[in-house]
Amino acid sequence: MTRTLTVAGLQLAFSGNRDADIAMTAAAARAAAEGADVVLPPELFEGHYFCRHEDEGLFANALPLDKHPAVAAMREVALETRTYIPCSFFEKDGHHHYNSLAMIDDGGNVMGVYRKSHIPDGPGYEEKFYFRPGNTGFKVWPTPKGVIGVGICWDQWYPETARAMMLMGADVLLYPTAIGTEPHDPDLDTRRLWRRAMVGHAVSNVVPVLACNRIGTEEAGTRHAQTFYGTSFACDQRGDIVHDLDDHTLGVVRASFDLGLAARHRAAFGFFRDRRPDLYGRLAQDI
């Protein structure tokens, strides 16, 4: 049975402006719902990437998940467009902050909140300063057209989230994420291995995979100055690369999926079948 999936990867730069970050995106996330299912836009569309350095002010920006006027913008486009978005945010529960995604239905409810669950902490990438580790396990959403699973940025190199995904019942995977320069070594470069990464995770689970980044260089003329490098993409269940985008560019990956065609070849290649989770306690030991 054909199942088919269209997807819309947002690809944006932001100017640091709160207020002016959010409505260019929910104007972007618009334009580019017409005929798609799901709309991603990128990691922390609010502003800034802002855990390049650590700055106790910034914790003022996070917010309840029903006052946080990126997913009240984010409801509306999804109300009017009838579109999926999940839609990351910067979030406050009590004395805890979370780097967050609320799944947003086509009807523009909340379906509910992935805290993201392995959080970076290095340079230009200080996230342990600003979040706690979620608690929310990994999350799976089901839609009319097939069950999307979504980790964000740091989760999409762990070949175990891509798999709990997946034995939860996830159609397609998706990945916003702010990545770009490594202050710490400017001749580091990992926007190749960034995409092999969640290309491997499609091949070795037979998944489609779309992946959204942000693009231009942010505090620049400042020591935390920081490049991002875009080249988000989306590729089918193969791993080949149905279309992506260059490092610079604004725009939109769009991509269809046939997921009763990726299901078939799925259960095909027979990576579930033979699966042997009696042997893997070790991966669950934390030395």
The other form holds:
2 protein chains.
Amino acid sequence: MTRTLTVAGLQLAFSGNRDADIAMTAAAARAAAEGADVVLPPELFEGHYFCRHEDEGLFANALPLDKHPAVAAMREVALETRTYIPCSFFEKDGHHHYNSLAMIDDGGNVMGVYRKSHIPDGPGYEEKFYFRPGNTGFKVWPTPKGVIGVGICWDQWYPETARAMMLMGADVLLYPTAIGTEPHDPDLDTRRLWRRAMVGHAVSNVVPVLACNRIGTEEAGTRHAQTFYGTSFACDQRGDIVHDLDDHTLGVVRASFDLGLAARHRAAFGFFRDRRPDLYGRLAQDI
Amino acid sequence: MTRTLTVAGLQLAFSGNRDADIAMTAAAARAAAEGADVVLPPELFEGHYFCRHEDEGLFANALPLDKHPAVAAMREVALETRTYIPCSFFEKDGHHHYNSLAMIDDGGNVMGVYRKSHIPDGPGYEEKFYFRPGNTGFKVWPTPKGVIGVGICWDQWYPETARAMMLMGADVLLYPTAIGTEPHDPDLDTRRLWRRAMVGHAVSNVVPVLACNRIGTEEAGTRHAQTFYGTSFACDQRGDIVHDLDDHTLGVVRASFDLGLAARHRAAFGFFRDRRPDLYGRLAQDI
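Next up, the form predicted in complex with a further copy of the same chain, please; the one we just looked at was the form predicted alone.
Up next: the whole complex, starting with the chain shown before.
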């Protein structure tokens, strides 16, 4: 049993037609699966990034885990290709709506659901209108080659997300994403910040990180136009970029992480040895 | 009252003679103080970085706050130049020894002491032999222009340190440092990791950061030779480097941070708004 884990992250553009977008993502996942242990689609690949508007009609697109076509499609792909697929989807659970992720194993089974813990809100990213903050807590997922930690988009900015998953034993951190321009501020380009935050998690936790993001301009030609910047990347446990994509090309960000070497480096650095949980109480208090 | 805070960080090399090194640092601090609100000397500027050896004779160099010549010298400089000086020193308190920092205000008064919370240990950095892990908890320091958070060296790798100081109201994070080569592993150059971790804190907390480090080779020509890599830097609240130094030149890393703009960006990003302390309990538990 090797400790090399290969992850293929999909950088895709979406049409806005749900069935077509799910089918396209499934096809891309199948194509990317060759040689991969994990295939990671971007966040909410069931269509356009709908959160730029607050539209009550869109809640109808949320569906329970066992009825969601995105999850069903990825279960088929996972079984066919014998890969693990963290599958983002818009979840309905009773009267609650979540930005969720079904972790699908290499037999096509749902291992469990993680619900996005940190929900953004601002011009172009009105997620607090749609999503209840997740109530599952952070989760990690055992696989034969290592433990996978997955956060969803906004979670990726939080050192707490990364650290919590590491304390649960994660060997690698993955982040499906939907991020791009800020419609209210054409001068604000967050792409370098986006990468720096996650590279920081890689270094501070001595862990490989992979994030994949969508591309393309949605609602082009309107004042709501939003262009997603891709720049999907993988970095190793020292924060060195091992593969990345540009801001406008469909593709796969692919990396084979040596999890054994990462664990060796992590132990030698001693960051976990020297933590002071007795001094971190403030971080976990609502004050 | 402006919200622009100017910090001058000293990048120095040390002779190993305590009195001479303290006097040299005081002279450098005086020279750097013009136009600065805060002058930051590097960690343990009272001589060579002694922690590369475990030598019981060196405990004799630790002194109480009110008897330590490094603190006395910096109190004089602070009063003369009307600057705040976070002053690193090897502290003795009864039978305890700490890697400490006296915060000195612009009247030359000691506002309080912070004791390094995270203590490293490894070849070339045998700090656990010398220093009891700090028992003060993290601290921040009010000044007329903003609240200053200061961590000491190894603290700088911890997202928890940065976040805790931010939750206490810090407007800027400063890190006096002593870091360089790894005597056991000539191929391990941590300088890019060092910077990435702190740039990550800047982005994740939307806060300016400044770190200063020593330069020079100590114990040159022996098998214990250790070369400190300087590369002191300042970055703004988006992680953009605004000033940095190279790995071999004496100098001052100087930055004027717009704390009002940083606060505006911090509020707009919403990272603090969207935190989930209810999900962070694991971070503060010793399990």
